[in-house]
Structures are given as structure tokens and as C-alpha cells.
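Only one chain is given next, in C-alpha cells, and it is the form predicted on its own.
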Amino acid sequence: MIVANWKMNGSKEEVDSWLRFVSANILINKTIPCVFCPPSCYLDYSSSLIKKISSPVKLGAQNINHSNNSALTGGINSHMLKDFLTDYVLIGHSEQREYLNEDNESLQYKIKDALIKNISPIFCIGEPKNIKDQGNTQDYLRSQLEILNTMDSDQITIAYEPIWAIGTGENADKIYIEEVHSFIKEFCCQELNFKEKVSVVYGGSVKLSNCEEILSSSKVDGLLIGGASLDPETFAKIYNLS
């Protein structure tokens, strides 16, 4: 899975240009979904365009609110996402955790709500620099992963994004990524009793110059790309290297 997370960027014109270029220039592999996560205000337009041009790109949302009947100004629920033909949704991104004070309980509700509507969660986890420096990465990630217990593992993708690497230009080295991804896979299978092999993608300052090395690891099942995904040519090249 190769995911473009546009965060709070873009315009209708840029969405149109990006989808048309990427759709025409990726060598689609049915076993490697290509997922586009625009800001929520562009979900409807993106969905319509994907259908219009018969694009192989799958639509993803950047957020979901778990209470379908809540009077939450600015909220977007699973019913709305399904109406846009959304296939995936990012849940638990470190920026959402920090700025919206998302805790494990609310994230668990979000994941369950997405699963009910057959929307596949991309569950983001990652540690801050002080935790890494203290050697407590696994304990920190364990506390984040535990909310997945008893959930349907078939539809859940884990996105490992070390917080200290997001937007900093400093990505984790291959050895560190492999160690963490191995831990995540083993924990999910042994402690959470995931029925199937868990898919773990990497995010954190992914760019064209480092993606090939990261993807060369058998422990890495794809990429979650932020800033580098804004350029359609760069994103298409990264996808084609996967």
C-alpha cells in the first residue's frame, strides 16, 4: 500500500491535476493499493473524478468522527465517508493525537465505526524522540496497539510513523525500521491474536531519495507519504518503485 496524505494542502484544481497525472502514470499493481487522502472538503470531488476517469486510485479520508448522531460542528462520520465511496481512513495520526487530544478510547471508537461501514482503517502509531532516546519505543507502541485487541485484523493496516521523523527530513534508518516493524507484527499476531498477517507501512519524511531503500525491507509493506506526495510526478515514481 502506498498512501498520499495531503494533510491541510491542495485546491480543487490541484486535486484534479494530481489524480489525472497519477492515474495515467502509475503501473498499477492490484496487490499494492494506491491511496489518495485529500482534505475532507475535497472528498466528494475526488470521488466523482476517480469514477469519471476510471482511476485505479483508491480514496482515503484523513479523519473520522465516531459518533454518527453527535451534534459535532465540523465532524465527518462513517456514513458520510461511505457516501463518498471512501475505502480507507487514517486514524490516530500523531498530529491529530496532539492537536485534537485524541486518546485510546476515542481512537478505538473510530476504528470500530470505520470497520462497521467496511472502511479500512490505517492506524497510525509512533514514538516521540525522548521515548526513542530512552529505549522505550516498544513499550510506547505496545500501549497504542493494545486498543486493537478483539478487532477484525483483516481490514486494519498499521502505519508506523516515528513522531521525531514526521516533517523533519530525518527518517529512521533501515535497521531501526525493521526492528520496529518486526515488533509490531509479532505483537499483533502473538498478543492481539490477529488472524492474518498484519500489514505495516512506514511513514516519516519519506521521499524519492530514500523510498527504495525503505521498501527493500521485507518487513515494510508500503509507505505513508506526506509532503512528497503533493507532487504527482514524485508520488507516481515512488509508487512505481514499490
Given for the second form:
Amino acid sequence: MIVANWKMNGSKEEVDSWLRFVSANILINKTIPCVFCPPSCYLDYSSSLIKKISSPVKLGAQNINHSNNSALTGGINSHMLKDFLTDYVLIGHSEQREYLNEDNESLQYKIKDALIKNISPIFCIGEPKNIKDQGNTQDYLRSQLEILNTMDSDQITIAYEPIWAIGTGENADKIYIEEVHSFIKEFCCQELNFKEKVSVVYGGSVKLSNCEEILSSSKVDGLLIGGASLDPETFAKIYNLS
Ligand code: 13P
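Since we've got the form predicted on its own here, give me the form predicted in complex with 1,3-dihydroxyacetonephosphate (13P) too.
The complete assembly is shown below, putting the previous chain first.
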């Protein structure tokens, strides 16, 4: 899976030209979904355009809200996402954990909500720099992964995004990524009893110049791309190298 996470970037015009360019220029491989996650205000437009031009691109949301049935001004629920024909949703991105105080309990609700509506969660995990420097990455990731216990696993993708690599230009190296992805896969299989082998994608300063090296690892099942996904030419090239 190759995912474009636009974060809080873009305009309707840019969404339009990106979707048209990428749809026309990717060599679509049915086993590798190409997922576009625009800001939520462009989901409706993106969904209509994807349909209109018969694009192979799949739609993803950057978030989903859960309020335990109370009112939530500004919230978007799984039912609404389904209205836009959204197939995927990012849950637990480090920026949302930090700025919106998302904790394990609320993330667990979100994942369950998405699964009920048949929207595939892309569950983001990753450690900050000090945790990596102390050698505590696995313990940290274990505490993030534990909420997936008892979940129906075959629809969940894990995105490993070390926080120190996001937007810094400093990606994790292949050996480190392999080590962490192996740990995640083993943990999901042995401790969480996932029935299927879980897909683990990498995110954090992925660029055209490093994507081939990262993807060459058998432990990497795809990429979650921020900054480099904004340019349709770069993104299409990365997809075509996958
Ligand atoms: P960058 O690719 O800009 O480092 O962002 C990674 C990310 O957070 C994708 O979700």
C-alpha cells in the first residue's frame, strides 16, 4: 500500500490536478492499493472525481471522530466517511496524539467504529527520539499496539512512523526499519493473535531518493508519505517503483 497523507495542505484546485495526474500516470497493481488522504473538507470532491474519471486511486480520511454518542461540534463519524466512499482511515497519527491528546482508549473506539463500517484503519505508531536513544522503542510500541487486542485484524494496516523521522528529512535506515517491522509483525502474531499476517508500512521523510532502498526490505509492505506526496509527479514515481 502506498499512501499520500496531505495533512493540512492543498486546495480544491490542487486536489483536482493531483488526482487527474496520479490516476493517469500510475501503473496500477491491484495488489498494491494507492491511497489518497486529503483534508476532510476535500473528501467529497475527491470521491466524486475518483468516480467520474474511474480513477484507480482509493480514498482515505485523515481522521475519524468518536464521541460515545454525545454531541461533538466539528466531528466526522464513520457513517459520514462511508457516504464519501472512504475505504481507509488514518488513526493514531503522532500529530493527532500530540496536539489533540488522543489516548489509547479513544483510539480503540475509533478503530472499532471504522471496522463496523468496513473502513480499513491504518493505525499509526512510532516512538519519539528520547525513547529511541534510551533503547526503549519496543516497549513503547508494545504499549501502542496493545489496544488492537481482540480486534478483527485482517483489515488493519500498521503504519510505523518514528516521530523523529516525520518531516525532518532524516528517515530511519533500512536496518532499523527492518528490526522494528519484524518486532511489530511478531508481536501482532504472537501476542495479539492476529489471524492474518499484518501489513506494516513505513512513514517518515520518505522521498523519491530513498523509497527504493526502504521498499527493498521484505519487512516493508508499503509507505505512508507526507511532504513528498504533495507533488503528483513525485508521488506517481514512488508508486511506480513499489
Ligand atoms: P513526511 O513524509 O513529511 O515526513 O511525513 C510523514 C507522515 O507523517 C505521514 O503520515
